[in-house]
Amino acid sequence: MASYLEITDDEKGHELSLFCVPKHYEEDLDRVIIPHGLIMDRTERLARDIMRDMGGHHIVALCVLKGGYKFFADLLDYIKLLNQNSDKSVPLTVDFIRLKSYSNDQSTNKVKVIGGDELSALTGKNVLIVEDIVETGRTMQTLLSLLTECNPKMVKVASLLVKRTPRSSGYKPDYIGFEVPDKFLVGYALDYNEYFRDLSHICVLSEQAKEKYKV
């Protein structure tokens, strides 16, 4: 079973005005609930497991596009100093695929897959998937059964965040940072509607934000 840090329910997060909020968004925003020094932290933990477990092989590192982009260039960059200073290193890759499951803030049933034409790469490779986030778990289980009909040596799934929801298939990633509550979460590359991804820290949305940036 993974380890993770949990955010309770009942956790009533961070002001605002003490951190660092672009203020375009000041107003779009109830308060912070993972600062982005806490994020970095767990990141650099959840390296030093990846590399334990995976590090006796090559490893692809697959990108889940645009929500995952920046936990990805930074767990890569902790995993990269391992291989640096460790007297056993592996050679890592990357690569990148988008699936699209939201519209607005409701997963939708339909997972679009865009680049897995590629997937075919990726057999009998130690194969790493990076992604920002794991609601319902069913965009997840579809693109490991997509990467089932490749035939890796290895799969593992590192997610920052696992989301507390009735709405769960049950399923749970290899690595997770942290497990959050149902609510909508913005910032460190997660959007909504491609808003607030230039956001340090994870914070949860106002309600009023919702309908301001709804398409």
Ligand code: PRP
The other form holds:
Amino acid sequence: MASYLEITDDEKGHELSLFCVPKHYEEDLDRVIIPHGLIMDRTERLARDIMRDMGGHHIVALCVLKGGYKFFADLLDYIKLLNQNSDKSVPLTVDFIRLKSYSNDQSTNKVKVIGGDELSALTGKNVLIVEDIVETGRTMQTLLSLLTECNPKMVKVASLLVKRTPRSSGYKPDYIGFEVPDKFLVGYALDYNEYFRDLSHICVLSEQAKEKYKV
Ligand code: PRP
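Shown: the form predicted alone; wanted: the form predicted in complex with the named molecule:
Then the entire complex follows, led off by the chain already shown.
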């Protein structure tokens, strides 16, 4: 069972005015729920846990775009640091896949693969899938079944966030940064209709903003 930092339902978060938030989003956010510095500290520890378990062989890190790109970049930087500062190191290569399931704040119930390299390149490899958030778990379960067809040697999943929601299928990743309440979160590459990826902290989206950015 993966350990994680739990953000409880009654966590109030922090006032926006205490942090640097882009001016263009100031009216759209309720509170900062996970400041950027805390994301980085937790990611550093996940890198250590991953290297402890997977550091014996070449790792192919598979980034699930778009939401996973910030966590992927920072996690890999920490893994690289461990690699370059210890007597033992393993090659780390990267791959990308683009999946899409959400429109507005709703899952569309269909997970579309819309880009990325040939998954067959992962045959026989130790694969680390890196994702920003697991909500229903449908995206990850779909990806895992696609990957199984390619016969990788080992597959582990790291997700920065897991949402506590009754919509969950029960699926849990191998490495989890934070367990978060069932609120719509944006920032650190998590979006609402493509907005808010350019925000460093993870914040709660306001109800007005859902209307404002609706497609
Ligand atoms: C989000 C997120 C996960 C998925 C999680 O992706 O990045 O991939 O939803 O939801 P699930 O567990 O309910 O399947 P989205 O479809 O919004 O695409 P994006 O990564 O490009 O933002």
